[in-house]
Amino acid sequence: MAGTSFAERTETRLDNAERLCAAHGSRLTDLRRQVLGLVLEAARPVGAYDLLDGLRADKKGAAPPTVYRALDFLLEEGLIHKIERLSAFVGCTHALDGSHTEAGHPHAAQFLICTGCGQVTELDDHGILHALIDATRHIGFTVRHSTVEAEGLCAACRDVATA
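Show me the one chain in the form predicted alone?
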């Protein structure tokens, strides 16, 4: 989309996303790329209507279904995560930076949500995933996707609270 420019790191991640989509036989359209860029550049998890506002800077007629279709695609491709607790979205930096390490296994997404400042940190701890897979295997359940959301205080907010 003309007029949209992102930071160099974001552009690199967007280029990686384009390659990942092509490898899956899908296409990162200009609109999807712009939505992903807005998610990646947000300082905190971003909601659909905030994304819509960002889109309208370049695309005046953008409507909620436009954003939701783009978000659905990005979720399906594993390029973003939805933080259910916040009803907001974050980029999957592990996928976009090429640091997924276990092909053929579900992505081990865990999120630490700071209730003090709202910062969300993504972990990719395969030990947690393997514990879940082992626990569910005993009852005949196969894990295909797992997201863990833990609330607490980040180090900075914890230090302020104990000062």
Contents of the next structure:
There are 2 protein chains.
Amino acid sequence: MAGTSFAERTETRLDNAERLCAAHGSRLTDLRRQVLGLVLEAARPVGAYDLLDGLRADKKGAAPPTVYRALDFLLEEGLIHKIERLSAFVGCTHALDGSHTEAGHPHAAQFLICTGCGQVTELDDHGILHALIDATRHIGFTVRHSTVEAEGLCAACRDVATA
Amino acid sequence: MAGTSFAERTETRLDNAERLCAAHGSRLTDLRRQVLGLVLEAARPVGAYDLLDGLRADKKGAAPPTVYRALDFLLEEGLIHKIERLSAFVGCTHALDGSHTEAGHPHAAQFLICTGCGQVTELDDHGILHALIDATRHIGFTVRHSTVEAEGLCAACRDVATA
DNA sequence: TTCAAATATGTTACATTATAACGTATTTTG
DNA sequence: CAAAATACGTTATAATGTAACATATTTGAA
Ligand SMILES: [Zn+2]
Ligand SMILES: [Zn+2]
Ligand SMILES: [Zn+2]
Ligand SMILES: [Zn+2]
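Provide the structure of the form predicted in complex with a further copy of the same chain, given the form predicted alone shown above.
In what comes next, the whole complex appears, and the chain from above leads the way.
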């Protein structure tokens, strides 16, 4: 049995994830659950090789494909997002926290990356998405997937900076 | 003297770039000009190692730092953009084509990546930028730099697909 | 002009991120 | 149960990006 044990809140979110997978007819295996748990426990976006280190505490022989395959699955299920600018991964708050019974499967989101504290905030702002769709429709481009990432300072870090 | 020779249109854009640099008090050296030329001649986003291959046709001993340093300079001058999802680089149409005398230095832009033909279109849409600023202001986040990239099908490729 | 400082480039080595390819194990389905 | 599909193990390597330090070139002031 997988030795890793997570905080209660994480277990709750993992259970939510498991329900979403079941509803899609896909399987949140022990390994995938463990990788998702490691992503959720991190306060900030985690790189694949950090996850690999975490996995190795439990499964000695883990190798890159182990973690990348799990990440691919979690991305396809919409349980995590990849922050392109950081080559790192975060849990999808929309899918894991909300009571959104329609969640799961990738969705358009926006990410605010604070260069002060490293925290990433997920937005799900329709205005941004609409502005993008509007601008692209003009020139006949059909959007299938969008990446919106902003770097800057969160409220807390800005207050520190201007103090 | 650098042997690489570019199409006339590229030379024109390189001359524009040189003027912009001069106006900033920075220098578009032979090497940087050559790398920018290679970016501009490519019909699509180019990876750093493709550029390195191109450079090596002319300068036998070129190494990764050679091209990465040139790219860093060109990014800082706002002459090229990096497409994060592709780890690849494109010329900035705003800076190089327009008669925008205020151009140069990085600016917020949006990129449409066609998965059919690989072409990338640069937008400079105020609506998208504004929607992003609006959404972030609400939560006290200050945007310093934004990445907006959409993957999908351009008009031409969509027509082929539905034919 | 001459020399010191700043800037740009050369060069070697390495770090980080990601995937290919193939074999084994487990789960599902008829 | 047996066949097929899915998931995982394992080894090797590809692709992208930097650190560190030496050399060369340009700039600017004495
Ligand atoms: Zn999400
Ligand atoms: Zn912060
Ligand atoms: Zn641009
Ligand atoms: Zn196309």
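Residue numbers count along the first chain shown, from 1. Because the structure is a prediction, the values reported are computed rather than measured. Definition used throughout: the rigid core is the maximal C-alpha set that superposes within 1.5 Å between two forms.
With the core held fixed, the Cα of Val143 is displaced between these two forms by 2 Å or more.
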